[in-house]
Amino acid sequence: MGGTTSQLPKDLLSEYQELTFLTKQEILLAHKRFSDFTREGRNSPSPRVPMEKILTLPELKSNPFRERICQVFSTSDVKDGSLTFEDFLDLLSAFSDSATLEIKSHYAFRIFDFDDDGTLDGGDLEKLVNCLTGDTDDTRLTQEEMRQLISNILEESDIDKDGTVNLSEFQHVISRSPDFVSSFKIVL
C-alpha cells in the first residue's frame, strides 16, 4: 500500500489534485492501475500505454465509445489513442462524479464528433447511433429509420438550423437531460 505513494511524489500528487476533479485516493488508485500497464517502461518519464491495453480496463471494455474516448484524451502526435499517465488522469477526471456539467458535456461532444470538425453532422450522428444500438445486422437501423432519427435529432438540437449541432447547441440539449451527469462517468 505505502509503495504506491512512494512512486508518486507528494508534490506531483498535490498538483494532480489541484488540476483534476479527483481525490488523492482516486489519483493513487489511477497511478497503480496505470503502473500495472507500464511495468516495462518504468524508467521513462512519461510512458505511453497503447490504446489496446487501455481498452482492457473493465471500466471501458463495455463502453461503446471506448476507442473514441482514448482518441479524444490521447496527446499522442501520431493520433493512435495511446495514453500517458496525465492523459489517463484527464480522462478519469472528466468522467468523475465531481466533474462539472460543462466539462462532461464538452468531452461528450468531442467524443461524439467523430470527424473532429467541431460540429455533429449527419455522419457523426449516424456513427453515434450505431455505437449505441450496435452496428450489427440485427440491431442496425434501416436507412429510412436512420434518416428519420437524424432528422428528429437535428430538429430538436439544431437551434440555428445549419444542419449540424455545435457545442453550444449540444450543451443546451444536455442541460435538459437530468441523468446525463450521473451516466457520464467511469469509476475505477
Contents of the next structure:
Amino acid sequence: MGGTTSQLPKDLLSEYQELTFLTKQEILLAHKRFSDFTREGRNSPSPRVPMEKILTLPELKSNPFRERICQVFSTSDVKDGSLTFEDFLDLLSAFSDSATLEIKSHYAFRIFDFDDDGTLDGGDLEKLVNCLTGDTDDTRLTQEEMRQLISNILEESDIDKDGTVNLSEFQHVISRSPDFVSSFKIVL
Amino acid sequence: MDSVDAVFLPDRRGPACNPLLDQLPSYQSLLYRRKPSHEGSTKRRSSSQRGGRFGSLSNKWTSARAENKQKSATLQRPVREQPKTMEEKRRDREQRREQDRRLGGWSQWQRSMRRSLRRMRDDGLDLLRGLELWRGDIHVIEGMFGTGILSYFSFLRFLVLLNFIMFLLMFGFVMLPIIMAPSASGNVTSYISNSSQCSDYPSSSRQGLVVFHQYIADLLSGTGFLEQTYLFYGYYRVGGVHFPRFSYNLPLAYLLVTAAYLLLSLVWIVKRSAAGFKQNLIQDEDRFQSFCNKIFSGWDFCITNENASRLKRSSLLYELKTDLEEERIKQKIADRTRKDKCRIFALRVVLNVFVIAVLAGCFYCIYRATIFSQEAQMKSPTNFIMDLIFEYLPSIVITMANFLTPQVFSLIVQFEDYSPAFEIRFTLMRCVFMRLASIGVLLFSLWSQITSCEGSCPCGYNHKLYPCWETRVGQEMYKLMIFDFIIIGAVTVFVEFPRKIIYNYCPCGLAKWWGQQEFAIPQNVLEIVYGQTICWIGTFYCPLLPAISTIKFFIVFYIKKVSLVNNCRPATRPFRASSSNFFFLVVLLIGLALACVPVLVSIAQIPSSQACGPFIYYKTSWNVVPEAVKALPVGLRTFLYALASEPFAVSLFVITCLAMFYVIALAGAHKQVINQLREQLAMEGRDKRFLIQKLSYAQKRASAGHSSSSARSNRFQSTQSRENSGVFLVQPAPDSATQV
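Show the form predicted in complex with its partner chain, please, the one above being the form predicted on its own.
All chains and molecules follow, beginning with the one already shown.
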C-alpha cells in the first residue's frame, strides 16, 4: 500500500509544474492514478506501463482515439504505446484546460495522422471519420457519402491544393474552429 | 486534379511522394521529434520505404538547420508551450538557464522576475478556479453528456452570479444606508404626507382576525404583510439619510443603481460573447469550414461514459448525414424553377400572416386576462382559491401561450420548405419573440390601466385604484417569478418523472411512442432567459427580486441536474457548444434590450406616485438627476450640460459613423489580401511540383543513359532501395505543360 514509495519529491513537483500546464493538485492526482498501475510492477525509477493497462482508465476507455493517443505520447523505442509517468503528464498537459491552442492542434494533428507520414491524406481522413461514427457496418457512411465528405473537407482546408492537409493548414483550420479548445480536453 | 498534379494521387496506396520533397526545408521543419534521443541527432520517424540511405546525409544537415531556426523562434516562449517530450523540455530549460547565467545581472534578474510572476499568476488562477461554483457537478455532467448540454449549465451558473452581483449592488447602495442609519448615528428624513388626495395611501395590512390561508395568499402574491417591507418600492419613503459627515441622497442612489445594474449586465454579457461574435460574424466563405469543424473538433474528449460515447457517435453520424443531405437539398433549391419559387413565396406569406394572427391572438388574451385580474383584485376577497387564480391569471395565460405556440410554430415551419438548419433557427426566433413580448404586453396592459381614469387624472395616474402603482407593478413581477419557479418544479416532478417510470416499466405502445425525455436545450434556455428578463424589469419596483432570482436559479440548477441525470437521454440532434454559447448570449441580449424599454419608459414618462417611494416630490423618477446636477459646482455642471447638449450628440454620432466606415473598409482590404495570398500559395505549390517533375524527368534522362533499364522507365516502378537516384516515377511524364 502507498506509503513513502508513492510520494512525489517536492522539487520534482515544482519542476513538473514548470514544464507542463498542470496545477499541483492535478499532478498529484495523476501520480496517484498512475501509481495504481505500477504498484504491481518492479520499482524501477521510471516504470513503463503497457498500453492495455492505460486503456483501462475511465477517461480513455470510451474514447475512439485511445490507441492513437497512447502511441503519440509514448517515448518507447518499440512503438508499443507504453507510457512512463512523464509521458502520462505530457498527455494530461496537452489535454488540460490551460494548454495553448498550438500545443493542442499539434497533438491533435499527430493523433489524426494514422499512418504517421506527416500529412492527413484521404486514407487518414477516412479512418478518422470511421472512428468518429463507429466502425461497424451499419454505422459507417456509404462510399458515396464518404467521398463527398472527404472532398468537402479537402476543399475547406487544403490551401495549396495538394490533396493532403499538412500541419500548417490543419492549424489554420483549427484556429478558426470555435469548438476545438473546449472539446479537446481530458480532466482526471 | 489536373495532369500537373500527377506527381501525387491522393487515393493511391503506398508512398506517393518524391524523396526530393522530403528534403525540402519546409518539410523538415515539420518533423516529429518524439524520441528521447541523445544530443544533436534527430532521427526521422518516417515510413521505412523512403530512401533512407540516400537522404540521410542531407537530412542531418537540413534537420540541424531547421532545429536551430526553431530554437531561435521559440526562445521567447515558455518551455512548456513546446510540443516536445519531458526530457527535451528539461534540456531546453537547462540550456536557457545556461544562457541566462552568461548574460548580465540585469537581464538575469528580469527573467527570474518574469518567471516568478508567471508562477504567482498560475497560483492565483488555481485558487480562483477552486472557488468556482459547482465544479464537481459540471464535471460529472460533462462526462455523461458532452459539451453541448454543459454549456447550458455554465450559462445557468453565469446567471446565478449575475443576479447575486445585482443583489449586492441594490443592497449595498439602497438598503444598507437605511438599515445602518440608526447604528451609525444617521438621521433618516422620511416624507411627510401632506393632505392632498394624491398622497392618500390606505394601509393594506389585514385587520382583525386573520385566517391562516390569508398569509399564504399574501406570500404568494406580495400583498398584505409583504407590501410594506423592503421587498417593494413603496417602502422606501426616504428623502435622504444624513450621517454626521455627509448626507446621502437616496432617490438619486436608487435611480443610479438601476442604471448601473443594466449597464453592468450589458458589459458582462458582451464580454462573455466577444469570442463567439468574432467567430460567427467573420464568415467570409459560404460554408465556413463547417465540415472541418465537425470532423476535427467533433469528438468530445471529456466523455467518460460508454453509453454517452455510443450516443455521441450516432449523433455525429446523424449530423454528418444530415449535412451531406442538406448540401444536396441546397443544390435542389438552386435548381428551382421560377414557378416553384413563386408558389413557395406565396405559401410563406400566407403562413407568416397566420403566425402573426396567432401571436396577435395570444397577446390579446394576455391583455384581457390582465385587465380582468386587476379588476378582480379591486373587489373584496371571496374564495381563497378563486382569488389566487384571479391574481395569477396573467401568469397562467402567459405560460399556456408559451407552451402551445412552439408546437404550432414547429408544425407550420415544416410547410415553409426551408433548409433544416434554417428551420430550427427560425422557429427558435419566433419562440423567443413570443416569450419576451408576452411580458411586454402584460406591462402595457398594466400601464393602460394605471394611466386611465374617468375624466382627467389630477395626479397623472389613477390614484383611486393605484395609490402606489409601482408597488403594484412590482407585485405582478413578483408573481410572475414565483409562478415560473413553481411551473419548472411542477413540470419536472409531475411530467418528467412519470414519463420515465412509464417508459421503463410499462411495455405498452404509448410509452414507446412518447419516448424517453430528451433534454431540449433551446426550450430550457428560453425558460431561464424569460426568468432573467422578469428580474431585470422587476428590480426597479421590487428591489429584493435579484435575491429571489438567485435562490430560484440555484434551486433550478439542482432540479435540472437531477432530472437530466435520471430521466433524460442526450439529444439526437447535437448542439454545438460554441454556437450554443453564442446563441444563449444573443437571446439574453435580446431579453436585456426588451427589459430596458419598459424600465426607461416608466422612469422617464410616467409620473411617480405621490403616496409612496423615494420619488414623491419629483414629477417623474428621472427628475432626480437634473435636480442633483443643479446642486453640483458650476464647472462640473456646465461640463455635464455640454455632454447632454445636441451639438455634442451630433458630433459623437458623426465620429462613430466615420470610425465604423473606416473599420469596414479595413476589413474589406484585409479580405482581399487574404484571397490574393491564398491564390499565391496554391500557385507556389504548383510551381514546386512542376519544378520537381522537371528535375526528376531530367534525372531520369540522365540515368537512362547509364543504366540498361531505360526501357522500363515508362512503367510504374515500386520503391526499392536504389543507390544512385532516390527517384522513381509514378506516371509517364504528362504531355501538357512539361515538354522540354
